[in-house]
Every structure is written in structure tokens, then in C-alpha cells.
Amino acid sequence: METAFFNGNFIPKNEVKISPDDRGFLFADGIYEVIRWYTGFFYDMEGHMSRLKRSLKEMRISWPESDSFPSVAAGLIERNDLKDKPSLVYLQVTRGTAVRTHAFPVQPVPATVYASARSLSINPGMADRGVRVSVTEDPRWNRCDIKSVSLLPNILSLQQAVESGFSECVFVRNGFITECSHSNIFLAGGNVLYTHPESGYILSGITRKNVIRLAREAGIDVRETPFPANRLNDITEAFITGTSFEITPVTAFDDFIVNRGRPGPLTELLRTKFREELDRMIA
């Protein structure tokens, strides 16, 4: 039976009961975090903890036990027999249950805390072949830096992309590439790697942060600067990053084919560096 963590306890997942007055249900008034388990360790738990606490602070949600997340995540891996399986742990924290009104509860209520784990391997075929992405205007709010559960614009944009035969949707705001519906994006022009700087327009991805580090260690010129959408024809390769799929090449933006539809050399180098680092951690 699958085990979840709910409000301080590990219980069977099918016994989790959330009030219809929970502000996460009513207003999407909550944040979430997702971390990958690599059959022996969590990747960059420190980075995930830092982002989790930042999201809580920006949303003004109080969860005094936030430092317990590493032990909660480890407990879910153990209780669900996932120690030897690549997995994801999902955490969601909402402002809690209160009478429905837009303002925060006058008397603070306990946060609703839910976490679960499931087995999920990296898709090697997708990572080797690359993916096609669509490009659209960014319909989201100006606080994309908060890992909020309010993801309706992301979902609708991705669904439209999927129905048109694409794997991801790339957002454009004020004429510049920002990020994707559920990933960060890097674009290469020659030997220069571009990615949008941290701001209210993008989520500070954990994989993004580590890819920037690995690229600079490898001597690659990384520039955290907005890249114009009207210059996509100038790029020589591109890739997306995320906890669920690590580093995945982009082979086409709508009808524009990148690098003859194949992963580029910088992408392959960084994929190798990323896997080598993981192998050292596993060893």
C-alpha cells in the first residue's frame, strides 16, 4: 500500500483527507517542491531546501517544521520501497483550512502539508533524440520565481503544445525567451550559452543552477541574459533542464529545425558532465 506524509504523520495515501475549505483547493494558495532520488541520495537537497524556504517566505506561509523535509523525503522513499529505484518526492504546503475569503485568515491556521513519492526513471530515448517545442507568448503572472501550485497558464499552454505534437512550450515575454511550461531553457550561439537571468519571470531551477555551474567549470561562456525570440534562427543548439528529465536537447522550435534535428556538442558535453557527477555521488 502506498504511503504518504500528511500533517506530521506517515499514513496510507488513500486515507489522506483534505478539507474542501483548504485554501490550496479554493485559491491555489500554496507552494510545492519536487526532488529527485538517485537510488542512494537526493540530488542537491540543499538547493531544494533553500528554494522551499524562499517560496514559503514569499507566500507568507508558516510551516515551522520545514527543516524536516529531508527526513520526510527519506521516510517516503523507505516506506514505499523505493531505495533502489529512481524516484521523485513531491511536497505541497498550503496556507491551511479556513472560512473562504480572499484575505489571509485573521487568526493563523496550521499549514496543510502533504508529500508523496513515486518511481520515475529518466527517459533515455527522449534525452538522446531530443524534443520539439512550440513558442508562445507568456500568459503567466509576474511572480514565476515562486514555486506556486497556481499553474493553470502553464497547464493550458502545455496542453495546446502537446495537442499540436510538441513536448514542451517555450514562453516569450516582452520579446525575450523566458522559460518553459515546466522547465528552464538554454540556447547556444557558437560557444556561448544563454539562459534568462533569475527574476520574477522564471523559476530558479535546481538543475538549471547546477548546469550553469558545470558549464562554467568546463570553460563554457555562460551568459545569464534575456535572449531575443526573433534571433532563434541564430542559435546552434538548445536544451531544457528540469528535475524530472535532467538535460534534454531541443531539436526544433515550431518549424525551425535546430542543428539538423540532432543534439548539439555543448548539450552532449553537459549531459556527460552531469552524469559523471551523478556517478561519483552514487559511488
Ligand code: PMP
Second form
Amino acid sequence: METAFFNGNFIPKNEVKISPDDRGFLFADGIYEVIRWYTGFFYDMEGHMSRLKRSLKEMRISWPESDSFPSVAAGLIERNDLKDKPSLVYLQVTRGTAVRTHAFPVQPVPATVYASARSLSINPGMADRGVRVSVTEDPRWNRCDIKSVSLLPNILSLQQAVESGFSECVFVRNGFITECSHSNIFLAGGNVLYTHPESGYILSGITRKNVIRLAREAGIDVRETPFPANRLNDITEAFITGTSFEITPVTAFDDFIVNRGRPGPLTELLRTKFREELDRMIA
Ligand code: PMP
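Structure of the form predicted in complex with this ligand, please, following the form predicted on its own?
Every chain and every other molecule in the complex is listed next, the one we just looked at coming first.
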């Protein structure tokens, strides 16, 4: 029986009852977080906590118990017997339940808080061989920095990419590469690594931040600068980053093949550094 966390209690997942008047259901008026459990510790809990609090603040959603998230996440791992399994914990906080009207409820209502955990290993084939991505106009709003559950533009764009045989789609806004539907992207031109700066056009990925740190520690010149989409043909390698798949090489953008379709040396170096750091944390 799967155990979930719902509004302050651990209960069987199939007993969670969310009102049809919940603003998450009606308006996607909520935020979320996803954190990875590496059989002994959560990856960068501090980073996830500060992004969670930032999303709540920017959305003006009040969850006074947000500091309880680390113990909620640990409770879910324990209660679902996941201690020895690489897993993901999902948390969603919505503005709560109220009669449907666009403006915030006049009488404040408690946030609806739901969290669950499931085992998910890194897909070794995908991480080793890399993925092909399609390039598409960024259809999203300009607050992509908020980890909001309003993901319709991401979903529609990714679905189109998947139906055309790609694993991810990379967005272009005003002629520059921003990020992907559910990952950040890094592009290498020789020994320089480019990634879009933090702004309303990207989600500040926890993996992205740590990869930038590891790359700089390794002496790589990382530039947080928007990369022009019309220079994609100049890149020597690329990779995407995210909680569920760490660092995954990109082997093609539409029909442009990168590095003869193989993961490049900077990508391989960073994947090794990332793994070595995890091994040190596990030890
Ligand atoms: N950008 C978007 C739009 C995402 O949905 C995600 C994954 N949630 C990321 C970037 C990567 O973020 P993280 O490394 O924190 O998983």
C-alpha cells in the first residue's frame, strides 16, 4: 500500500481526497518540487528548499509549515520502503479550496499540500547514449523561474517532439536557446560551456547550478549567456540536466548531428565529476 503525505498526515495514497474546488484542479494554481533520494541522502535539499520557498513567495501561497518538507520527504521514503532504492519525492502545494473565482479567496484558506515518493533509477541507456532533441519556439510565459504546476505549454511542446521521435524539445525565445520542456541545457563551443542565465525565461534547475559549480571547479569556462539558436551548427557538444536524469548528452538537434552523434569530452568529464561527488556523499 503506497503512503502519501496529505495536509499534515501520512495516509494511504488511495485515501487522498482533493476537492473539485481546489484551485490546483481548477486553475493549476500551485507549485511543486521534485527531489532525488540517493539511497542515504536527498540531493541538495538546501537548494530545493530555497527554490520551494521562492516559488511559494512569488506565487503568494502561504504554507507556514514549509520547513517540514525534509522530514515529510524522509517520512515518505521510510514508509514506502524506499531507503535502498534510488527514488523521487514529489511535492505539490496549491492555493487551497474555495468557490471558483479567479481572484484569490477573500477569506484566506489553507494551502493543499500533497507529497508522494516512487522509486526511479537513472535510465543508463539514455544517459550513456544521449538523446535527440527537437528545436521549437518557446510558447511559455515570462515567469518560467517559478516552479508552477501550470505546465501546459511544456506538455504540448514535448508531446509534439515525442510524436516526431525526439526525447526532449529545446525552446528558442527571441532567437536564443532558453531551456527544454523539463530540463536545462548546456552547449559547448570548444572549451567554453554556455547556458542561459537565471531569468524569467528558465527554471533555475538544481542540477544546473551544481553542474556549473562542478564545471568551474574543473577549470571549465562556463558562461551564463544566452546562446543564439542560429549558431547551433557551431557547437561541439551539448547536454541537458535535470533531477530525474542528471546529465544526459544531446546527440542531435532536429537533423543536425552533434559530435558525430556521440557524447562529447566535456559532457563525459562532468558526468564523471557528478558521479564522483555522489559516491563521496554515499561513502
Ligand atoms: N527546467 C524545467 C522547465 C524543468 O521542468 C526542470 C525539471 N523540473 C528543469 C529545468 C531541471 O530542474 P532540476 O535540475 O531542478 O530538476
